[in-house]
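Just one chain is shown here, as C-alpha cells, and it is the form predicted alone.
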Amino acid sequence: MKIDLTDTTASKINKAMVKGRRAIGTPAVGMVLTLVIVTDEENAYDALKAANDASREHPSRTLVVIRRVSRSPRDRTKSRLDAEVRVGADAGTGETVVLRLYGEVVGHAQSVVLPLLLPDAPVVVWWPVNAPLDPAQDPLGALAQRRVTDTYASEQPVRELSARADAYTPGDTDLSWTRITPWRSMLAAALDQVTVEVKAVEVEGEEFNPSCELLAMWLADRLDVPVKRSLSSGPGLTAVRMDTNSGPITLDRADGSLATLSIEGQPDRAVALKRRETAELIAEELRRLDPDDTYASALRFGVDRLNAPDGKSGAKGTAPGEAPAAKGESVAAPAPVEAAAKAPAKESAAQAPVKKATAK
C-alpha cells in the first residue's frame, strides 16, 4: 500500500502511516529499529531495494532522504517536503518513509527525521554516496547508534580510508570493511589450522579497491610483518598469499565466487568466496550495533604504511592506483602490534589470526 502526501508535515506522515497499518490489517508496530537512508534521487531505488531486503532479516522503519536540489535562487528560499508512505508488501517486512526535501528544509533534514524516528529503538543511518567526513558530526548521524558509509562508492577511495580513521568515532562502519568479513575468516581458520610463524603478505585485488587496502591493514595490524598491495584484473580482491616459515599459505579467488585455499603439506581446498549483494552486506551491519574495534584498529594502522619493500620504518612508496598528487601517501613498514604477537592462535571468524598460530 503507498500513500503519497505533497507539501506535507511530519505529524502528517506519522498519521499516514498508523492508517496504512490500520489498512492491511496490522496496527501493531514490530520493527526492531529505524534504517535512515541518506541518498540522492540517481542511488534511492537500489539503497532502497537493499534495505527492503534486509528488512526480512531486520525488520524496521526504513527512512529515505532525498535531497532535491532548486533550480532557481527563489525555489531554494521555499521549504516544502514531499512524502511517499509505503506499508505491506510494498515495504518489505517494515515499512519504507521516502522524503523528498525541496529549499531551504534540505538543510534541516534532522528535524523532518526525527519526529518519524521509533520510540526507544536503534538508530542506523546508512549514506549509499556522497558521505560526510565526519560521520558522527553530521546532523542526521548524531542521532545514530551505527552510521554506516561505503568509500568504494567515493571518487578517492584510499584518501577516504584516511579521512574516516581521522574522524573514526565508535559506531562507524564501512561496507568495503564488510565486504571482507569471509575473507577475514577464512584467513584467520588457515592460521589455525597450522604452526607457523608469518613472514610477509601480499594482498593482490583490482584498483580503487578499498576493501583490499582494508584487509592489508588488517593483516599488517594484527601480524605485524611488511604487507604488500598489488594490482589485478579484479573481480574485488583475487588473492592473499603468505610467506611462512613453513611454506606459502594462498587464498586465490580468480572468478569473484569460487577460491582455493591452498596451504604447504596440504591438498588443495575449494571454498565459496562469492561477492555479495548489498543487502546481504545491510544485513549483516544490522546484526551487530555496537562498536567496530577490530575495524577501528585496522582503520587507525593506516594506508600509508603499506607497501614498506623492506619491512623498515620511513621507507617510502605509493599505494596502488594512487597517484602522488591526488591520493598518495608516504608508506612505511607497520609498527610493532604487541597485542597481535601475543594473542592466541584460535581466533574466531570476526578477530584476526596472529604471528604464530599453534595447532589445537
Second form
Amino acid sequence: MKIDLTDTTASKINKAMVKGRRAIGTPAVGMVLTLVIVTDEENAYDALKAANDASREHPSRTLVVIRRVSRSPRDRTKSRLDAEVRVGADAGTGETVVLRLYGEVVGHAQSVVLPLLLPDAPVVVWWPVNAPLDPAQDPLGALAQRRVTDTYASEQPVRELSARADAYTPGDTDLSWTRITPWRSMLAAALDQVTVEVKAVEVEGEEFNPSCELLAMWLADRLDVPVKRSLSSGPGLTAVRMDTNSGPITLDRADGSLATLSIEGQPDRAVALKRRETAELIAEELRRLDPDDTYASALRFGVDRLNAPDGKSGAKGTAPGEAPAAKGESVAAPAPVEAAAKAPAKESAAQAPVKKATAK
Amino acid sequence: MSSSNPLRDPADRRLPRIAGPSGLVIFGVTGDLSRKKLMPAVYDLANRGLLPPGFSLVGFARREWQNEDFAQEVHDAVKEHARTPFREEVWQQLIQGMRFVQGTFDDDDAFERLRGTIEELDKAQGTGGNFAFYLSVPPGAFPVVIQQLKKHGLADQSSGSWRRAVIEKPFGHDLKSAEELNALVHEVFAPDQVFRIDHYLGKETVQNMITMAEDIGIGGRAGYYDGIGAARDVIQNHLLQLMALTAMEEPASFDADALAAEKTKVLGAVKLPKDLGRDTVRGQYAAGWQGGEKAVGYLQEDGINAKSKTDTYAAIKLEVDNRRWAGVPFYLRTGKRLGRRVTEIAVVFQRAPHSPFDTTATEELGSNAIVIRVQPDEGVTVRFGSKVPGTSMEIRDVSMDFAYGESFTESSPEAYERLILDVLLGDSNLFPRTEEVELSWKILDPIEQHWDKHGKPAQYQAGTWGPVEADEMLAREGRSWRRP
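Could you switch over to the form predicted in complex with the partner chain, since the one displayed so far is the form predicted alone?
Below is the entire complex, every chain and molecule, led by the chain shown above.
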C-alpha cells in the first residue's frame, strides 16, 4: 500500500509506516539494514527498482532522498518535505519511503533521514549519480557504515578515481569495483589451474570505464608487475592478457557476455561473463558490510602508476596530467620483464603492504 | 595451489570459491533426482560463476541417446527446474562439456567408452583428470557400478588428480549392510574421496524435538519403500544428523574433521530408552483427506502387500548421555501423509521454577521455545509469553519470527548446489562419514528389531499429525508434540 504525505515531517512519516504495516497485517519488522539512496528525480526510478530487486536478498528499509531543484529565489527560501510511504507488495520485501526535499531542507537531508533509520541495523548510503568527492564527510554519508558510489556515472571517471583514492575512508566502495568481481574471480581461477609466474599484464576495455582501471590496478597491486591499460570500443572490459613464463593467458570477451579463456598448452574454454544489472551489483554490495580492504588497496595503487615502465617506480613522481596522455599508446616495457622475473609471484603478496606504505 | 596464487587473498571476500578443473559423471541420469535436482543445480552453479571453465557433465544411462539428445534433456530440465533465470551464454559454456555414454551397469564396453570420454574431455576441456561419480542409482545397482569403476580403472587417481564418489541414501538398511557397503566403497575409493549426500545438511538453517513431515504418500516408490519404512528412510540419516548438529558441543573450528569429531561424540553418547515398546511409536497412514484431497491408506497403495508392517510414521525418544544433556529427552518423529510438509527442530524450554504470576494469569501460557525451521520457509521462531493488552493480567504465548531474507524468493540456493560444489572443492564438512553412518545404525537397529518382533504399526488418518499412540507417549511424561 501507498501513503502520500505532503509538507510533512519525519515523525509523521514514522507514524505512517507503523500504520501501513498494521494495515497489511505484518507488524513485525524483519529488515536487516537501511539503504539510503541519494539521487535526483531523473535517476530515482531506476535506482529504486534496482534496490527493490536487491531487497529480495536483503530485506531492507529503503529511503530515497530526492533533492528537488527550485526554480526561483522565492522557492529556494521556502522549505518543504513530501513523502511517499510504500509497504507490502509495493516495496519489495521491506518498506520504502520516497522523500522529496524542496528549498532550504535540501541542505539538511540528514535531519530527515536520521529519525527514519532502523534502530541498530546497519546503514548503507548509495549515490547512483553525483556522489560527493568525500563520501565519509558528507552529512548523509556520515550516518552510514557503507558508502557506495558509482564512478562509472561521472563525467571524468578516471580523474574521479584519483579523488576517491585520496578521500578513501574504510567503508567506501564503488560499483565500478563491484562490476569486475566476475572478472577477478575468473582470473584468479585461471591462476589456480597453472603454476606460473606472471611477467606483465594488459587490460583492454572501452574508454571512460573506470572498471578497466580498477581491474588493472588490482592486478598491478597483487602481481607486482607492469600493467598496461589499452583501449577498445567495448562493451565494457574486453580482454585481459597475462604474459607468463609459460606462455600467455588470455581472457577475452568481445560481446559483453561470453568470454574465452586461453591458457598456453590447454584447450580454449568458453566462460559466461555477462555484464550484470544494477540490482545484482547492489545485492553483492549489501552482502558484506565491513570495509573492503582489497578495494582500498587497489584504489590506492594509483591510476597514474598504470602504464609506467616499471610498476613500482614513479609512484607519486608522475604528474597526474601525464597519465591520460600515455593511455592508449602501447608503452611496452622492455626492461621490466627481467626485473619482475626476479620477484617470484609468491612474494608479491608479502611485499604488498610495504609497497603501500611507501606509496603514501 | 591457491596458496601460491597471488590473486587469492583471504581478505578479498568478494571472490567466491570456484572449483578447480573438474567434471561430474552422473549414473542414472534419466532419473527424477537427476532431472529435478542435479542438472538444475549444475546450471545454477554455472550461472553464479562458481564452476571452473571447461567444467564437464557426463550422463550415463541405458537410454539410446546421442550427446545432442542428452543436451536437450538437460536443457529442458534446466528450463523447468533451475531457480536462476536461463541465460544463453551460461548454457553455451556448459554445453561444450556435455557428453552422454549409453550402456547398462554390467556392460564392460560402456565403461570403456566412459573412460574414453573422460580422456577426451581432459584433452578438449582441460578437466585435468578430476572427476566425481554421482551414483544416483537404486541400492541394488550400487555394488555393480562401484566394481565396474574399479575394474575399468576409473577410480584410479594419477599425478595429482582426484576421483570422487558421491552416494545417496540409503546407506544400507541396518548396521551389517552398512558395514558391507562401506567396505565395498572403501575398497575402491579412499574414505576422504567418498561423499555421502544428506541434502538436509546443505540447507541454510541447520529440545529437542525434531519433526520431519511430508504431506505426500509413497507415490511411485512402493518397491523401494515397502520393507524400508520411515525410520530407516529418514531417522537413520536426516534426523540423527540434525540431532547431532543440534546437540554437539562447539567444534574447535568449522573444518570437516572438527565437525565430524563433535557429531560422532553425540551419536556415540546416544542412549536408547529402556522400554522400547513404551518410548517408540510407529504408524501407518490409513485412508483420509490430506489438504483437501482424498488419500488412500498405505495398505491400499499400488504394489503394497495388504499385510505389510512397514512404518510410514515413526516417533522415538532418545537421550544423550553426557553432562550437558543429562535428563533431556530428544523426540524425533517423521512421517508420510501428515498435515503438511515441514522439517523443524524445536528446542522447548523448561518452565521457570517460580512464576510471579497467578495461575489464572498464566493459564494460556505454554513453554518457551526456539524453533529452527529447516524447510520450507527457512528461519527461526522464538516463542515466549506476553501480556495481553487490557486491564486484567493475562500472559499468553506469542511468537517472533525470523525468516531468511532469501526465503522470500526463488533465489535461495538449493541444497544440491552447495553439496555438488563442496564435492568438487573436496570440502567434506557437510557430508556424514562412515563412522557416523555406522553409529546411526547402532541407534536404530535395536528399535527396528523390537518392532519386528512386537505388535504392528498403529493406524493414523492421512492428513493428521500421526497416531494417537504418539500423543500418548508424550502425554505420559507431561509433554505434548508441538503442532508444526
